[in-house]
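Let's start with one chain on its own, the form predicted alone, as structure tokens.
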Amino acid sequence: MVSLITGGAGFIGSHLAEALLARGDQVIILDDLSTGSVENIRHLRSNRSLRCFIEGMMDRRLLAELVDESDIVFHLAAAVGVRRIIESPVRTIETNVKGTELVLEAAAKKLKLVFIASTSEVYGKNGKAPFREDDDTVWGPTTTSRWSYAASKALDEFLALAYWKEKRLPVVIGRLFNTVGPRQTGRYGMVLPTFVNQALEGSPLTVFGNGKQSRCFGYVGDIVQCILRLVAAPEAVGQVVNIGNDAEVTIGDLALLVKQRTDSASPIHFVPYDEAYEPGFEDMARRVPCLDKLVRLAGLRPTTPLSAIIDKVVAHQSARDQRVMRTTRRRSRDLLSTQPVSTLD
């Protein structure tokens, strides 16, 4: 199999590439590094079955060529993170909607199977939990830019399903719930790596809101295996499927658990949403998936406990910090060794 991954240098994309290469597939990565990083795939670059193109999806000709060469397309490229969405709403909408349109357009010419990575954000403020794939979506007003991400990803789903219905393009849509693990960055507001970094540094853990909002965190390795099972299941074509862990935890309790797993004395500070993001910011009280459909179609579900996930993130971040320190010390020594020596009598 030849697999094309848009956003393949990102957090989830790099783990997906790793799994595909491990099973013997050829992998093509297309990523403009706007949120991804070469560091995420550096350990894979020596694999002869991997090809990387550091370009954007808006290069229609390149995208068409890569889709033609592929047996399946994993479309993961998207604007990610609440902070990025708030700060760059135009880029968020254009990246999500235009990028998906171009991928589907190119894939439809040869009827290539496409996996579309959607998000639990689509459910919006729906107070019903756990969320089922056919539940209503409930968003806030268009004047609140926070909902532009949910709306753009919902449009991606509509467009993908329209291509399946009208053009018979095989598509599988996965609504991902809070995927976490090594290589995820807190740069764009992702809560777990942010808490881990703060705990390791001895800084206050910043909990936005009152900390009573709850989420479910799925280990990226589990999520990748679910995706691979879904795209291999003919019954999943034309379907929208929740993908995530259904073990619920409040953000306040998550902060306490990170403190415990890191043996950190960091205090916990609560920051109002208006200060953290923008006036009028809205968040969901709960975000819990119903996994019945995932289990029926994929035959498995994410089960890695949150404590084990935190330990993996801590180990990865600690190793990364040590590498950075060694590199900094080596550069300092190299700099000192090149400085002219002054001898004064």
Second form
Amino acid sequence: MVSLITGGAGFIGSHLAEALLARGDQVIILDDLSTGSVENIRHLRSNRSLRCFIEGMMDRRLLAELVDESDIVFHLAAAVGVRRIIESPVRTIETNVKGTELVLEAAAKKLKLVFIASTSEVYGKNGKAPFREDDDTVWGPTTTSRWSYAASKALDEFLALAYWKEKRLPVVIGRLFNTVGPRQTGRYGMVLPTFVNQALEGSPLTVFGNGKQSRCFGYVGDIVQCILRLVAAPEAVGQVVNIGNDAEVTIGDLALLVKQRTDSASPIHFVPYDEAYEPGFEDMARRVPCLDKLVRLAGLRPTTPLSAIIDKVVAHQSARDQRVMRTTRRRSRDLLSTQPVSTLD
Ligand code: UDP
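Coords for the form predicted together with uridine-5'-diphosphate, given the form predicted alone:
After this comes the whole thing, all chains and molecules, with the earlier chain placed first.
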């Protein structure tokens, strides 16, 4: 099998590439490194079954060639992170909508199977729990930038389903709930890597709002296995499926758990939403997936407990911090040894 992963140098994409290579597949990664990083796939680069293209999605010809060579396309390239979405709404809408349109158009020529990574954000502020795939979406006004993400991903879903209906392009749509694990960066605002960094540095853990909002965190390794099972299930074609863990935790309790697992003395600071994001920011109070459809189609559900996930994230971030410290020390030593003596005075 040849698999094309758009966004393959990203957090989830790199774990997916790893799993596909481990089972003997050929993998092509297309990534513009806007939020992904070479660091995420450095350990895979000596694998001869992997090819990487550091390019954007908008090069229609390249995309068509890569899709042609592949048996399946995992379309993961998208704007990520609530903070980034608020800061760069044009980029969010364009990346999400145009990128998906181009992938579907290219795949439709030879009816290649496409997995579209969508998001639980699509449900919006529908106060219900758990969310079932056929529940209504409830968004706020267009003047609140956050909702542009939900709307752009919903449009991706509509388009993918339309391609299936009208052109018989086989598509599977996964609505990913909060996915966490090693290699996820806190740079775009995601809560778990942010808390772990803060705890390891001994700086305050920043809980936004009153910390009573809750989320369900799925381990990336579990999520990848669910995606692989879903694309192998013929009945999943043309379906929208929730993918996540359904164990719920409040963000306040998450901060306490991170402190406990890292044995950190960091204080917890509560930051009002207006300060954390922008005036008028709306958060979701809860976001719990109903996993019945996933279990029926994939025969699997994410189960790694939160404390075990936190331990993996802590181990990864500590190892990375140590690598950075070693490199900084080596560079300073090299610099000192090449400086003329007079400048050292
Ligand atoms: N959050 C927080 N502190 C942070 C980052 C995020 O309290 O430093 C909160 C955020 O307001 C939300 C939850 O953690 O209620 C999850 O945020 P994230 O951006 O990880 O994902 P979301 O579920 O909002 O897409």
